[in-house]
Structure formats: C-alpha cells, structure tokens
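Encoded as structure tokens, the following chain is the form predicted on its own, with no partner shown.
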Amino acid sequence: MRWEADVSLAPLTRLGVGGPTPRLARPDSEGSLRAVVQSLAGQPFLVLGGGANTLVSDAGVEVPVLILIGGFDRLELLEGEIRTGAATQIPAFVNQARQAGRDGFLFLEAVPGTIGGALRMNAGSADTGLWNRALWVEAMTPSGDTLRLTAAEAKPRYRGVDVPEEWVFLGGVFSAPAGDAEAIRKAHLERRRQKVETQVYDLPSCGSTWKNPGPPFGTAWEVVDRVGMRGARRGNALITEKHANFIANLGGARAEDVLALMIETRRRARDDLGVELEPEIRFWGFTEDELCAVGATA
C-alpha cells in the first residue's frame, strides 16, 4: 500500500476547509486495510468517509488518514436485506433501496456521506439512525482482526456509537423488507423536496452544526436564531439565512472562521438563554482549548 505525503484534507471534506495530513492511504480491500493498520503498530490514525460532518483545523492533523475505496464501495440487494460496504455513498444506498421498493430508509433521504461515516455517526433523523436498520456490521481492529457487531453491542445513540474510534467500519447488512414501491417512491421524493427547500445544499457545509438541545429550548436553529446569529459572517464562513444551524463556505473560508462563529454562537446561547449547545460535527486537529470553547471533547 502506497502512502501519499502531505495531502490537503480540504478538498476531501464537504465544507472544503482545513490543512493537510502528513500521510494518507487509500486501501481498497480488507487485505490492504489490514496491512495498513498493522503497519501503524498501534499508532493513532483517522478514517475519513465523505467528510460530511467533519471540520479540519487549518493546521491539519498530525496523524495518518485512511480513506476506504475500491472493494469497500459495493452494494448488493438480497431478499429482505441490503449488504453494503463502508465506502458506498449514502445517496447511492438510498436510491437503490427506493428504486427496488425497499422500505425503511426514508430517514436517510438527501443525507450526504458514506455508510462507514453513517455508522460512526449513527446518521439519520432525530428519531431514527442507521443502526436501527443494522442486522450486523463488520469492523477491523488495529491488530487487523475483523469483528461482527450488532446494534446491541455497538450501543448506538444520537450521532454516535460506543465503538472504539480506532476500529474501522467495513460495511454491514441492513434490514430492507419489500414494501409498496410507489408509496415508497412518493414518500422519498416528498422528503427530498422538503429538505432541499429548508436546508442548505447549494453551498459547501458540514450539515447541522449543533445538536438539538430539546425542551424547553426547541431546535438548534431556533436557538441560533434567537441569539441573533442567523446571517452572521466571519471571513467567508456564513451562518446561513436559509437554515440557521448550517455554516457555509462562501469560497476560501478557513476553519478558524467557522470556529469563531461557533464559539460566539455558543457563548450567546449560554449567556442569553442558559443553554449549552453541543456540536454535532466532528473536529480534527484542534487544541483542547478550542474544543472546550465549542463544547466538544478531544
């Protein structure tokens, strides 16, 4: 497996900001991935999927980054199930399910990223995540061992799972029973229409910035709006007017701009409303002080 040196991560994320990684590998099979993780001999590394919920520091990261390709991008329709690899794009997965009349994936309509990232983040709606559909999922440990996990073992929660960060998701099998194909098609198209109308797809963004704090504070976008941060801009980073829980890159934005908007939003939410906003996105390469300022953990 060939390592690429000093690779910029910005073009590999949906927001399009951030510095480099010292080394990047693109394993295309379980064998090549095993060789990579074993060669690291327990040293830390990061795995990047579609970069949909990831903010990379302008300084980049100090550890190697892995991106799964090739054989990890696979999708197979089975009776009552869908088997897929970690590199499969979520839209491709959902499109296959919709076209085949498979029920149960409406919550993933118009969600970006890869299946591997979706498993790590338990991507989905406020009520349903990908792990709700998982029959079993495979992951590789740093020693190169492959393990099979169920949802009961992974303990999924809102935007996370209790699976070690150093374990690499390989793919899985998901419950996909046949349903009313026309009803499924209509429901998916309507959900896509609603999301395109209300969320930000025409500019690079990380998706939802903050987790919904819940009662009595309402949704995250309502909190951002109430503290006067809708439309706020720092450099070429913008809290969008269309949806106040999205920060967009207008072109050439820096991670420090995004972080500054988040810090100010969180400060106002705490001081004005007494709510401690918690970020939904993942942070790579930031200092402990920076993470603390936005309510994230190392």
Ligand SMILES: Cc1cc2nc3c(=O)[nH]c(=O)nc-3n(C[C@H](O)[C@H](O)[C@H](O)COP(=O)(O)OP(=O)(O)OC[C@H]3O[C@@H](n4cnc5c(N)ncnc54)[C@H](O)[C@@H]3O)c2cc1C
The other form holds:
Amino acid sequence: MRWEADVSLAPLTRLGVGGPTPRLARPDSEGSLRAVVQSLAGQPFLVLGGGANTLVSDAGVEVPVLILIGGFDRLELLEGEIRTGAATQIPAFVNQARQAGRDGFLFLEAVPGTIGGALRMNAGSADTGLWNRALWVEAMTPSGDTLRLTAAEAKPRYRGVDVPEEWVFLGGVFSAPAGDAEAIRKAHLERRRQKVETQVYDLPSCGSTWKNPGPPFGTAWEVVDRVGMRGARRGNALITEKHANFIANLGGARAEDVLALMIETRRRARDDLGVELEPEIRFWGFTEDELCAVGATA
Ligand SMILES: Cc1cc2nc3c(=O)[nH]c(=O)nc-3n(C[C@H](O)[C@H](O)[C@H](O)COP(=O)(O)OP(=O)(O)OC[C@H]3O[C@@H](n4cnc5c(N)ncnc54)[C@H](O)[C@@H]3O)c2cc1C
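Would you generate the structure of this protein in the form predicted in complex with the ligand, following the form predicted on its own above?
Now the full complex is given, and it begins with the chain already shown.
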C-alpha cells in the first residue's frame, strides 16, 4: 500500500477547511485495508468518508488518515435488501433505492457523504437513522479482524453508535422491501425539495452544527436564533441566515473562525437559556481545551 505524505485535508472535506495529515492511504479492498491497519500496529489513525460532517483544525492532524476507495464503493440490489460498501456515496445509494422502488430510505434523501460515515453517525432524521435499516454491518478492528454487527450489538442512538472509534466500517446489508415506486419517487422528490429550500446546499458546510437539545429547548436552530447568533460572521465563516444550525465557508474560512462561532453560540446558549449545546460535527486535530470549550467529547 502506497502512503501519500503531507496531504491537505481541506479539499477532502465538504467544508473545505483544515490542515494536513502527515500520511494518507487509500485502501481499495479488505485485504489492502487489513495490511494498512496491521502495519500501523495499534497506532492511532482516522478514517475519512466524504468529509461532510468533519471539521479539521487549521494545524491538521498528527495521525495517519485512511480513505476507503475502489472495492468499497459497490452496491448490489437483491430481493428485499441492498448490499453496499462503506465508500458508496449516500446519494448514489438513495437514488438506486428510489429508482428500484425500494422503501425505507427517505430519511437519507439529500444527505451527502458515504455509507461508512453514515454508519458512524447513524445519519438520518430526528427520529431515525441508517442503523434502523441495517440487517448486518461489517467492521474491521485495528488488529485486522473482520466481524459482523447487528443493530442490537451496535446500539445506535441519535447521531452516534456504540462501536469503538478505531473500528472501520466496511459496508453492510440493509433491509429494502419493494414498495409503491411512484409514491416513493414523489416522497423523495418532496423531501429533497424541502431540504434544499430550508438547508444550505449552495455553500460548503458540515451540515447541522449542533444536535437538537430536545424538550423544552426545541431544535438547535431555534436555540442559535434565540441567542442572536443567526447571521454571525467570523472571518469567512458564517452562521447562515437561511438555517441557523449551519456554518458556511464563504471562501478561505479557517477552522479557528468556525470554532470561535461555535464557542460563542454555546456560551450564550448556556448563559442566556441554560441549555448545553452538544456538537453534531466531528472535530479532528483540536486541543483538549478547544474540544472542551465547544462541548465535544471526542
Ligand atoms: C448540506 C448537508 C446536509 C446534511 N443533512 C444531514 C441529515 O439530514 N442527516 C444527517 O444525519 N446528517 C446530515 N448531514 C451530515 C453528513 O452528511 C452525515 O453525517 C454523513 O453521514 C457524513 O458522511 P461522511 O462520509 O461525509 O462522514 P465524514 O465526515 O467523512 O466522517 C464522519 C465520521 O465518520 C467516521 N467515518 C467515516 N467513514 C468511516 C468508516 N468507513 N468507518 C468508520 N468510521 C468512519 C469519521 O472518522 C468521522 O468520525 C448533512 C451534511 C450537509 C453538508
């Protein structure tokens, strides 16, 4: 496996900010991934999917980064189920399901990124996520063992899953019963229309910045709005007017700008409303103090 040295991560993320990794590998098969993780012999590493939910610090990360490609980008429609690799793009997965009249993936419509990232994040809507459709998922441990997980074992929750961070998802099999193709098509188009109308697709972002705090505080965007941070700008990072839970890169934004906006929002939410906002986005390469200031646990 060829390692690339000193690779900038900004172009590999949707937000487009952040520094480099000292080493990057792009394994294209289970065998090559196993060789890579075994060569790392227990040293920490990170896996990047589409970078649609990840904020990389301006200094970058100190550890190697892996991106799954090639044989991990696959999709097979079978009776009642879809088998897919972790590198498959979520929109490609959803489009194929919709075109084949398969039911149950409306919550993933217009969600960018990969199936691997969606498994780690349990991506979806407020009340459902990809693991709800999983029959089983394959993951590789840092020692190179491959194992199968069911949802009952992975214990999915709102935007997360109880699977060790150092395990790499390889792909999975998802329940996909045939439904009313025309009704599915219409529902997907409507969902896409609503998302594009209300969320931020015309500027680079990481999607929802904060998890919804739930009752009695409502949604995260309402909290950001109530503490007067909608439209706040720091450098070229902007909390968008269109959707107050999105931070956009207006061009050349720095991770420190994004972080500053988040820290100020969180401070105001705590001081003014008594709510502890918890980030939805993942942070790479930040100090413990920075993570603590923004309320991130990892
Ligand atoms: C405009 C927009 C709209 C969005 N709408 C939604 C939405 O409706 N619902 C929603 O849930 N999210 C949404 N998101 C967020 C994002 O699309 C999802 O979280 C998506 O699942 C991220 O996938 P990714 O491959 O880009 O993950 P990345 O950002 O690359 O990674 C996210 C996390 O997953 C880990 N990871 C990635 N691949 C693997 C793997 N193979 N094995 C193990 N860990 C891995 C990474 O290490 C990281 O911790 C939105 C984002 C944007 C920009």
